[in-house]
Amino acid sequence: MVRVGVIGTGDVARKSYLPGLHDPESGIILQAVCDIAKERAEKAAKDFGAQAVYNDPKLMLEREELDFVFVLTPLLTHASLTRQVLEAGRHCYSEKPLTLSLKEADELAEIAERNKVLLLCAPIYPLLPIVQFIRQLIVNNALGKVAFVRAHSSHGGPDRGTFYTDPSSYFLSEKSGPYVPLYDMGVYALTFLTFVLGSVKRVFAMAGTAISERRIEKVVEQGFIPYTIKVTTKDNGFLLLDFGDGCFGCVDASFCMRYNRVPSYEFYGSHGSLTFDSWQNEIWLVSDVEGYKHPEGWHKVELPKEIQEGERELWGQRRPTMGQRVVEHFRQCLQTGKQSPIHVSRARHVIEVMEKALMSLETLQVQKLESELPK
């Protein structure tokens, strides 16, 4: 039985993690939820089956027997709360970004190692079978030598859709940082690309504020009144990446891409190309490499049957939430002792890419990275 605690019961928790997280039949108990707004935590407990409610994470960690704790709070609070969880000797999963500095990421990694607990970090792309399959295609040279990649890691902004809680802090540098789309959205592409291609060697960034006012109105939490907000963070930008050996990439990280018809990811190699639409879960491939050729050229690639059968065996007909997938992965890590692809060691490299991107914005110069991913 895995006894789970959740810190933060806002939109991310309610949409992606809490559904199905209390499932005694599959060996998961949602032992406790915690939120600074206790009424929000109480509603989450009622909606998703938590056994206990707190508005102080310290008390939750002291009083509850927890095997694994999710930190699902706003952007800039992850590091301090994750530190509390690790120092309490509990295994932890942090939503993205873990922190904004490599130094602080290293400190958290050291605490986890010292206390012999796992520190896993979002995004969970490396856990997804379709992403693992894309990586295998490229490792197997289905495209030949990859020379260029492009990733769209953007959307129209937190004001574009319906939220449970007020998302306005995403537009405020004083609450969420100087270039929020980078570590709210760009982190997905950086995690995906480093999983597939390896470490980034150099980064250059450009960013600015394109839409100076936003209307916050699609919020369903009781008592909310719509209003207009002045944007103080950079809401639009992109990164140029150097993966070494002549392989380059471009990542947009923006809150200004409300509509989009192009693939999420594009890989261009010496002997083929691949696109991946992460919303439709579709891979398209063209290759002149033996074993990957197709008479029609560009063609849709399905997941191998063994991967599909493995997913059905694990989940049946249900589509697992991120919370369920993370807990199952946590179990496997404990059973096998293998290094997780979402271990803090990956997050720390991505964090340095983002940290150096912010430095690039300030200096208008290409920044060289110091960290490397484990081989």
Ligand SMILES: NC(=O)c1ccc[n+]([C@@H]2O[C@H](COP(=O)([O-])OP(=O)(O)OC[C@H]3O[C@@H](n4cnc5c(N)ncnc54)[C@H](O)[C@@H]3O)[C@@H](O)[C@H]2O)c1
Contents of the next structure:
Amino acid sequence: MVRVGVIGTGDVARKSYLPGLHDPESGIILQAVCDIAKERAEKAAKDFGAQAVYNDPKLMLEREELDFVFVLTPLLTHASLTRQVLEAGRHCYSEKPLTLSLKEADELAEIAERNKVLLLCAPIYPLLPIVQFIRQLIVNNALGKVAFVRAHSSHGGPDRGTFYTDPSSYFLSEKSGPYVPLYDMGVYALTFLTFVLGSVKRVFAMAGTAISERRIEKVVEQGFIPYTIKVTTKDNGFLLLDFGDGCFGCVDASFCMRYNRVPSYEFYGSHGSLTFDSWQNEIWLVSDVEGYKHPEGWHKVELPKEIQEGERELWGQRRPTMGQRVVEHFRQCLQTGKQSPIHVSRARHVIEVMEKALMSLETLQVQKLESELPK
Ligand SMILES: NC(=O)c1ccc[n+]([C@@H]2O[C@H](COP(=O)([O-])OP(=O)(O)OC[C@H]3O[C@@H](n4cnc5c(N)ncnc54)[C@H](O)[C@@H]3O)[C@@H](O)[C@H]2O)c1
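And the form predicted together with the named molecule, for comparison with the form predicted on its own?
Now the complete complex, all chains and molecules, led by this one.
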């Protein structure tokens, strides 16, 4: 039996983690939910079946027997809450980004190790069968030597679409940091690319504020009144990456890409190219390599059945939800003792790429990375 606690019951908790999480038949008990906005926690408990409700994480950690705690709060709060969870000797999963600095990520990793608990970190890309499939194609040399990658890790900004709570904090540097689209969206591409290609050696970034006012229009929570805010974070930018051995990448991380019709990921190799549309779950490939050649050249890759099914289940209200997937993964980690691909040892490298990208914005100079991913 896994007894789960959730800190933060806002938009992502309601959309992606809480649905179906309380499932005693499959051995998952949603023991407690906690939010500083207590009415939100109470509503989440009612909607998703939590046994207890708190508005103070410290109290929840003191009083409840929890095996695994999700930290699903806003960007700049993850580090301190995760620290509390780990100090309380509980296994933990943090939404992204865990921290803004490598030093802080290392401190958290050290506490987890000392207390013999697991620290898992979003994004969960490395757990997804389709991402593992792409990695395998590249490891198997289906493209020859990969020389260039491009990733779109952007959208039009969280002022669009319907959020449960007010998403204005994503535009405010004081609430979410100096270049929010990097931690909010860029982190996906950086996790994906480093999982597939390995460590980044050097990074350079450019960023600025392109759209200085945003209108927050639609929020589901009752009592919301639309309003306009002044943007104080950089809402637009990109990173240039050096993976070493002549392999380079370009990642955009922006809230200013309202519409686009190109694939999310493009890999260019000496003997082939691959594109991946992460919204449609579509892979296109062209290759001269024996075993991957196709009479039509560019072709849509027929995904093995288990991958199609695994991916179809991921989104929306289908099962497993992200919460169920993470708990199931946690259970497997404990059973097998195997290192998780979303273990903090992976996240810390991506955190350093983002930290050094911010340094490069300040210094206007390319920054070298110190950390390396575990082999
Ligand atoms: N919303 C999305 O679509 C989405 C998608 C993927 C990842 N994320 C990530 O999920 C995290 C949360 O985002 P969100 O959109 O759900 O935000 P949100 O503002 O909707 O929800 C966060 C909740 O945390 C609560 N909270 C804040 N500080 C707290 C504290 N100290 N203790 C307890 N509760 C606290 C808030 O009251 C709020 O209810 C962010 O890191 C974000 O990057 C969000």
